[in-house]
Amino acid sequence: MRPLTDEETKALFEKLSKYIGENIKLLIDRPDGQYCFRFHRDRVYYVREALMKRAANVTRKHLVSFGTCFGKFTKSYKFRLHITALDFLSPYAKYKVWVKPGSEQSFLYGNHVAKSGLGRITENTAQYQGVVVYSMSDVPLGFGVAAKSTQDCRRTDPMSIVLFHQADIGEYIRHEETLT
């Protein structure tokens, strides 16, 4: 466990930012104490400091996880947002898109998200920028990046893909032994 480099702390605020924008401060000053984020194993960890202190306590070689994992850096060292982040991010996610009831299995099995699936976007929202999925009765379901703008969805084919699948909750289920 030790703290994030300049490098690691950069490429962690930009995926963030793609998904918040400038409620990055949001996550680490919080009324409830405050907040870190820290590097163990490949993975980046969200934690509260008084709870960072205590796991510095447990030697590196048997501490399996501590806090709420965010992501982890991939071999060539690029972040990748976990699922487990989801919870952080949909409270100050800047763009949302809301997806059907008959597409929300579809996106929870983990395929993208079809124009005739799509309930709801949120106005301005740019081509390729980060998007949190949300069920039309406001449930987080994952994350993406809007394959199109909110202008060029309003004009597209009913069967072009608009949102791509990055995240979702199915996840839970597919992928439970490697999420720490």
Second form
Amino acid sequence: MRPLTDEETKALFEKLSKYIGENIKLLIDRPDGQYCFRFHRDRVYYVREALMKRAANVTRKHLVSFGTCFGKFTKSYKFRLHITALDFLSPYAKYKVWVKPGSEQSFLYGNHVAKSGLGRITENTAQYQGVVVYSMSDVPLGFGVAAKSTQDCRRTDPMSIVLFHQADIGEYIRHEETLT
Amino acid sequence: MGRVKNLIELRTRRGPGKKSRKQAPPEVPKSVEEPEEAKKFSRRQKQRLIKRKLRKDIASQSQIPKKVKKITRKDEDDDELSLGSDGEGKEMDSSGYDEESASPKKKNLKQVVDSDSVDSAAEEQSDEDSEEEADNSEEEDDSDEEDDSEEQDDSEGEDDNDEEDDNDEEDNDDDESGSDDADEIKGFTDENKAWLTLKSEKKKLEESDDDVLPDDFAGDSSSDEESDEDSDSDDEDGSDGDDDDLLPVERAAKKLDKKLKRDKKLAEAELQMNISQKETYELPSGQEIEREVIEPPDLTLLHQRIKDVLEVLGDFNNRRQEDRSRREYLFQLKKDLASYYSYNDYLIGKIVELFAITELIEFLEANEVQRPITIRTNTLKTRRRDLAQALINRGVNLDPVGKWSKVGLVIYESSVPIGATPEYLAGHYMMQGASSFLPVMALAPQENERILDMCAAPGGKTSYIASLMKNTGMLFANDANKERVKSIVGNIHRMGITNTVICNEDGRSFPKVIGNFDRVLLDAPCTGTGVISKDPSVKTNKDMLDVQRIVTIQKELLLSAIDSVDAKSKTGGYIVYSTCSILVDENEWVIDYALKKRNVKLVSAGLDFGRPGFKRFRERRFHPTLEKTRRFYPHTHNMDGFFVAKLKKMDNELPKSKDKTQQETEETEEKDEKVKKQKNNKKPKKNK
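Given the form predicted on its own, state the structure of the form predicted in complex with the partner chain.
Now the full complex is given, and it begins with the chain already shown.
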């Protein structure tokens, strides 16, 4: 376990800002205590400092996880967000997509969202903007990238993809082994 | 390649399969005679029922209405002939009457009979006979059945008792017939003499036949019937001939009395027979046992024998065989239960020790049935009412789990997989046995505490603790198994829990890693004898060695859990020990051991249901406070078998008798045993 290097911090924040924009600073300056990012076994954990200090008691070999895992660095040092970060992305998300109940299940199986399954979308979403996906009852389901801007979505035909899938909560079952 | 082909060929079978066999064309009842209800009874029961009913009928009604019929007819005759002196009749009546308490109606009837019988006997005789036959014909049908059945009974019965009954019956018949004969001789008119005597002779003949050919149903029944008929007609005749003798109705009544007596006797004999059947249950002989070893077990036979032995054990003094001891019965019972429910001998022995005989079967049966699926609402993300509504909308049938939990829901049936709904994936609930709520409720975690869950996988209890702490404080979730730790990670993140450190240490080394916890939950690894319904392999693959091994681990874990707790904690200092086993070795014994080794005392678990733990068990005597622990059984609480004990750590110092520098966790089982023996009579030391 160690603090992130500058490079890593930059990669992480760049990624996060795609989804929550300048709300990143809300993650760091929290009224309920000091929170920090920690690097452990290629993964980035977001954790309260007091807890982090206690977790340091556990040897690296035996420490599995602490706080919330945000994602991992790939071998090529790119940062990849995990679905476990959704709890912190969804409250601060700037751009949102709601999917209809019919295509909810399809998205949870790792598929992209077609226009026909699109329930709502935040106004003026740009193309390739990171968005958080919700069900119509406002349950966060995952996140992805808008394949088309809001304007384009209106015009396009029903079968064309409007949202690229990145992560969904179905991964808790599908990829339980690789979550951490 | 050919091999593969062969295999396939073996597997697939063509032609009419099970289904065609199962679905036989619906049977249409061929006759209306047998009512549907009767089919539920066994054949003999049916026969008895019919017999009883008939007898009752005969006793209560048959004589009077029959007479009424006849007599009304006679009344008509009366009118025609304009005969009849009431006064005369009354006189005769008074003379003839002795013991019967007949109704006034009866009296009147008799008067009429008497008055006209004198004069018109001869003329009526032929008419009456024909009438009677008509009347009796209905009766005959019924009684035919009865007699038939009786005869069949006799012919089938192989028991001595049956034969005895038979004989009794015949004796009675003989007696009766004898008296009948006497009556007949008195009562005959000349015209009737010929055929009446003939019949009686015939009857005698057939009775003798009865002895020789017991299975000649038709003839017998008819003979019996005829004898009845005879006697009836006799009565009529008798009234003609001897007025000074008994009246016909009285005679009939007398006969009925006799018949009733005989029936009673029969019934008693039958009853005796039944009782004796119960009493004569015998344990199988050595040969039978040998045969069973070779042959595959016959389940119905086993079941019957279990029932029988249980019955004997239920009232041992009265139902036992004289030369058999209780132990022999118990041995047989254990063996049968083991093969019927497919347990191994060791485990069934343990279970038999644990439960009363009456409870035993309930427990074993409960182990064959799946417990209902329960889920726990994640209060960090949703409320139970909202969750219930959302699930109901998905076509799930559910209910609150009970008054004792505000977060539990029982799933009765579901049209969707309950472990893969979007709500589940969003972390709104956790699939979790009702029993695993209990240790967490006993632990009663408070906000901002430091809590350790020593054996956490797959994280159900951990997430419950975290949600009770409302994501504050610190929660350490530990599990020794690397693979299972991954499931904790998934569940913790899914439930949106952020205050948890997950580690993969050996629980026994824990106080060295990090200590001074406010509370520790130790859901110890166990043999799983409480969750046999979930994992039936426990039935066969756990033996004494497994239990011993696991008990040692449990003791070490519990001591290390106690050592991880800070006794000076302001809010806590509690340890909750739980297992999903019901064996005393893994529960009370382990707690008792900890009570002796550490400065801890048992406190109430705060669960208002469940059974108190054992204070003593067979040869073992535990600390009296062990009744504060709680046991849960599948058959009484409809949750997995479970044990929960809550300990409060009183002092961080070890009890004086123990060398402080020595690490007890490294002790071996043998050493523990020795210490136990030394301490056995002493009370465990406690300060304060």
